[in-house]
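The chain below stands alone and is given in structure tokens; this is the form predicted alone.
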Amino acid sequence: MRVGIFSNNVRRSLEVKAALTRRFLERHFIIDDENPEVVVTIGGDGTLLSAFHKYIDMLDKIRFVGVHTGHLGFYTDWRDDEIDDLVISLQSDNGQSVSYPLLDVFVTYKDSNKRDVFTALNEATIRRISSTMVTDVFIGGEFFERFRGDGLCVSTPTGSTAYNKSLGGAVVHPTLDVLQLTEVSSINNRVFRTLSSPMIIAPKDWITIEPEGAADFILTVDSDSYHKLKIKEIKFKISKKKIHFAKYRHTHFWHRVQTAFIGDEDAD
């Protein structure tokens, strides 16, 4: 098996990676970075967003496990001192795999035929820099309401508890193929009105942004900001693309929620 390592730079992890390294190797594992078929990450969510995005053009190909040097993630199943019993896991390995969709973004701009797509695992935002952002809202080619606030948010399942969650978005479990709508502080008044709930969008369906003036546009992509932007329009779907991880003992996923937000009841 061909197995990539990626590592965030804090030191417990570099100290993950390199016994897991020599793990791989006393076992006859290829390591390979390149063209690997498993990515183990090692250190946080954060850390397995980053390795996500370095191997985006190779997603058919790998599956993904993730370990955790800090506190339990929603994309890492295992701890920093399971790498032994990962390695046995990956010996035994059969294909399994578990696959949750993800997020395309189109971009088109004011003054130009440039055209940029990205792909999210998280979510997507848009909001204005200096003042209040205006835009039509269309849901599967119908005008839905004309937004005024800060912005929007577009999460994917496994996003739905990231900063979706932080704006009152609703937590959906991550098999389902659909995206969620989430306002960035709306104004409703006797004036202005929108729905000021999220939407929890159908995978047939597009959500269409159409931005008023400005040039002054901050477009996030996951962990990536893009700046001052002239947008004309955005798109939001469902990718046709999925994320893959090895299904060796992949955590429920209510279980995650209830370790992340609740906890033991239990405990002091």
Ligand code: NAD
Given for the second form:
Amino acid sequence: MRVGIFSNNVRRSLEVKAALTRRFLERHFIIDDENPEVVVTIGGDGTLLSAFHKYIDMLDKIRFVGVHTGHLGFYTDWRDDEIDDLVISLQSDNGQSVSYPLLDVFVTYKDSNKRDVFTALNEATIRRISSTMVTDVFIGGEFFERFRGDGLCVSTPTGSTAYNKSLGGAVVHPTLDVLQLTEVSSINNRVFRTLSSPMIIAPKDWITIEPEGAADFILTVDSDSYHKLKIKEIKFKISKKKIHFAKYRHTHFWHRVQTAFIGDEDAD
Ligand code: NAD
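We have the form predicted alone; now please give the form predicted in complex with the ligand.
Starting with the chain above, the whole complex follows.
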């Protein structure tokens, strides 16, 4: 098996990377960061997000495995003291995987014919910080509302526990093929009105936004941000691509949510 190892620069992660590399070589794995079949990330959810973007053009050929060197993450199942078990699981691998939906973001600009396409694992946001963002919002091509506020966030199911959750969005089970649209500080009064609730968008639909005026929008795609954009239109759709994780153990999704956000009642 060809394995790639992707680590953050935290000392503990680099130690785990060195130990894992030794184990792989002892057991005759091929370490190949250019053309891997399985990518093992070492760090946290942010590390997995970075690896996802590094291998974005090879998603159909790669399965990811996340090792966490901090607390249990949403994309990281293995503890850093379990690498021997991980190597044994990879040795008896028979290709089992679990796949989750991704978000495609199509951006067109006011001053050029340039078109950018991004793919997000967690979410994409469009924001304006200098003053109010005003944008028309369309669902499935039909006008829905005129939004005024700080911005909008479109998240994937696995991203629903990240920024989306901080915005009051629902936590979505990752086997559902849906997107979620949440507002960032909308203005609601007698004059201006938005739905003011998170919306779950069906797989056949897409979200379009056409922001008004200005040349100072900020687009974020997971950890990346793009500034001072003159945006004409952004379309958000469920991607045809999926992310695949090698599945050797199963952490029940709601158990993971409970551990991350509620924890042990007796712990404090
Ligand atoms: P980071 O690695 O410091 O991540 C920030 C936090 O988000 C970490 O605690 C991480 O574990 C957690 N996280 C990331 N993905 C998650 C997921 N799918 N479910 C639950 N928690 C998750 O910073 P980064 O590398 O810049 O990560 C980018 C992500 O951070 C963004 O995609 C966004 O979702 C999240 N974020 C959250 C907020 C917020 O909640 N207010 C603000 C900015 C960014």
